[in-house]
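In structure tokens, one chain follows: the form predicted alone.
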Amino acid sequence: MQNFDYRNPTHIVFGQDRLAELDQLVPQDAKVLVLYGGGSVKRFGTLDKVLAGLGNRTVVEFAGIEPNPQFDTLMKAVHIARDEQVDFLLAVGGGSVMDGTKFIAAAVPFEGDEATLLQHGFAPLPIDRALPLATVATLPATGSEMNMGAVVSYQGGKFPVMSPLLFPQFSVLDPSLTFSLPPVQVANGVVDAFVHVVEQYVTYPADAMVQDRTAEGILKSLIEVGPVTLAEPENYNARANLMWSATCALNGFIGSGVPHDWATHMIGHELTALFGVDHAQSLAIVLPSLWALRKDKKRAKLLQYAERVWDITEGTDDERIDAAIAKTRAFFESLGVKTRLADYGIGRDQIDSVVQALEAHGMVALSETGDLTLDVSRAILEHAHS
């Protein structure tokens, strides 16, 4: 097992009808900026419950944080937060709203060009203060409710933003708030959480028994509850297990002391930026093909994945690996998430533009071993076409 430091200060408030507790969770004298996306939190009454839970505090609202939150949109909220002198941020929504709120928390007290906050990759931001923030999660997918990371879109690229100061102080996770989600968002959430897990698990062995077994448990849970929660959207127990699986997929625990491979995300980000493919859809396109072409690099963990997650024990090593990859692709497809570029109208002649974007954004040495070159990325995309 590799050396690691692990700390997660986020207080999780899990369960039904917990929004009334906001009055105890938010500092009594706070001036709160409530941030959300489109109209769904208003349409389904979530925003009204949040505002009621905040009691008599002064509240300012900011609406319109879009999927793949845009820097320019977030800067509008930054200026409002400064002008109104808010001192607490509350994100109400899915991963994009939470991610955008984290950037805003870092940007409001920042003295300098806020765009430079997007230049640090996965390294912690060089900041010593940020506004305190919390979240009310309405979409189980990204795990942003319990980690210190965010992704912000800027000038056609997607940029990570990381800092221990951006852990939410608390996150309210009420599975019943997700009952009204469209099926495509639920399916995307299952895929997103699944890929978060395997990019910390299907790398190379590190003898991290607890992390591996926990990762496998999350994967098996997603395989079990994903179809159920799509078929029965108000099945509370299924939705609760999906929500907690998505949170645990990226709260840092299973990734402690083990190698990570975020190549699927990095390639997928370019598909989203160039073609508007949903984030999770981009992951479903890339992952099976990446594994197919990188199976010699990931052989030991793919065999472990095949046996422990899919119960595949018969056949040669290659046959078991191929069967596990096929099972993964079939699982995504069973949720209604297509796994080929052609399914989204992306032609082979457009692969060049993806490779060029990867090069422009410095994504030239990806994977847990740093040897996934642009040529390999191109081969993955060609394999993923049809």
Contents of the next structure:
2 protein chains.
Amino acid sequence: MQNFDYRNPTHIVFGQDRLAELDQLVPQDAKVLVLYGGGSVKRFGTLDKVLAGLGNRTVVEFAGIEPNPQFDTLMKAVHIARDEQVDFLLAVGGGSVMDGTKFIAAAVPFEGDEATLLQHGFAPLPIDRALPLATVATLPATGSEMNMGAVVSYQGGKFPVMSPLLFPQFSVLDPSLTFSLPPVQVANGVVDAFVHVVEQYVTYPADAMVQDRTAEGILKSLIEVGPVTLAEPENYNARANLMWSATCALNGFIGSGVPHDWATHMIGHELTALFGVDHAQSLAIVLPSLWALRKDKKRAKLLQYAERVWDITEGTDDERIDAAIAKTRAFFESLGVKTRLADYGIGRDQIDSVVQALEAHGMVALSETGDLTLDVSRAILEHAHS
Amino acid sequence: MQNFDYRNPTHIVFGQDRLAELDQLVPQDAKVLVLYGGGSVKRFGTLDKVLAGLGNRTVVEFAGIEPNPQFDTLMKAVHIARDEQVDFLLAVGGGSVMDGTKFIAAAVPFEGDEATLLQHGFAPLPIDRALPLATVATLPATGSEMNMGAVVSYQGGKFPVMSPLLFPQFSVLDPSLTFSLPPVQVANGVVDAFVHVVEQYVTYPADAMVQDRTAEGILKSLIEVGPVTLAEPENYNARANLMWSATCALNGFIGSGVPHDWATHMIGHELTALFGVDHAQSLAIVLPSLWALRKDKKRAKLLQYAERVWDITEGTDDERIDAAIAKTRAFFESLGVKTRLADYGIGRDQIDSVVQALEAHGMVALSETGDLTLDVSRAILEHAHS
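Switching conditions: you have the form predicted alone, so give me the form predicted together with another copy of the chain.
Entire complex below, previous chain first.
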């Protein structure tokens, strides 16, 4: 096992009918900026419950944080937060709203050019304060509700933002608030959580037994619960298991003491930025091809994945790995998430532009071994085409 | 899944050669009370490394916290902490030292009779402050390094002490500091961690997929790593996996959203208090017999345990359950931890005294279903005799 630090102070408030507890969870004297995306949190009544939970506190609202939240949009909220002197941020929504709120929390007290906050990659931001934030998570997918990271879109790129100051103080996770999600978002959430797990698990062996077993447990849970929760959106237990799986996929626990990949995310981010495919769709496109071409680098863990997650025990090593990759692709497709560039109308002639974007963003030595070069990214994209 | 709150702010500092980081981890201006047990942390050099890590800070030492830490011993440390006006507690040792330190942290600023802190069972203490504490964990077993609970011995009983104020600020877990442990303590640690898991897992189904899979993963890890780490005490990876398994067994994660039993612990506590058997030995005595007599209450989860943890798939339901119980007993015995009262020289005629102690301590309606009465406890002890 590698040396590691694990620290995650977020208070998870999980279950049905927990929004009334906002009154105890948010500081009594707080002036609260409530942030959300489109109209769905209004339409389905979640916002009303949130506002009721906040009681007599002074509340300012900011709507319109879009998928893949844009720096320019978030800066509008930053100015409002400063002008109104709010002292607590409450994100109500999915990963984009939560991520955007984290950036806002860092940017409000920041003295300087806020765009520079996007220049630190996966290193912690050089900040010593941030507004306190919390979330009401309405979309099981990104895990943002229980981690210190965010991704912000800016000038055609997607940029990570990390700081221990950006852990939500608390996150309310009520599965029943997600019943009204469109199926495509639920399917995307399953894929997103799945890929979060394998980015931290299908690498090279580090002899981290509990982390591996937990990763496998989350994957098996997603495989079991994904189709159920799509078919039965109001099945509380199924949705609850999806929701908690998605949170646990990226709260730092399974990633402690093990190598991380994240190449699928880095390549996928460019697909989203260039062609507007959903984040989870981009992952579903890249992952199976990345594994097919990086079989040797990931051999031991792909074999473990094949056996423990998919119960594949017959055949040669290569056959078992190929079968596991095929099962993974079929799982994504069974949820309705397509896995080929061509499925999204992206031509082979557009692969150049992806490689150029990767180069422009410094993504020239990706993966757990740091040797996934632009040539390999190109080959993965070629393989992923059709 | 049941509604739950999960919050665990302890910073885990895991790995080799981390003690030097104490200098960054402990507040620079702290006056530190370092607490430990017998001489082993001195003999094997851990204490010297801790003191070196604390640099120029003023340090007071308190030695002699015994296994099953006694109220009277801990109160001596409380008086020293008050007299010396220390403002940070650092436990260096195993579960007893960590548990004792938690009690001291609560007791030092407490105004009133400190013995009343033992009267709140599993409810949070009615306190609003405690000294900050941290740990250097030298024995993988209790999980105290990453939870808010402690058990203190007082007047022949063992009493839980719980408060969110008692989470360690940080815990340094260096597996190599445990290489010198006597084998009996390592074996006890494996059993202790194992039983912590099943107290939260072998109950009744609550459809908590990730929690169940993680519990099973910890159990499988303990089964795999237990014999290895006993045979090869300086095998770093084996010891690291034992250590992290033990921490994860009782940090709240697998217990979120599921019913809890703890009857094995409650009955076992009396065996330790009356006869001085080690905590883990008491659990190894009670658990197999409790399961044998509570087969119907735990049927579904025992079947799941049989299949997923021990790969038992042949036979009738009862045969599979019996096989799983036999495997569990054999596992404990294979580690050198005996599983019968008679093995510890406790006669059938002494069972009465255990039942009386349970009654005196109010342990009359135990388990996840609250129907494990004194009669059932008696039957379990009879079954466990020989």
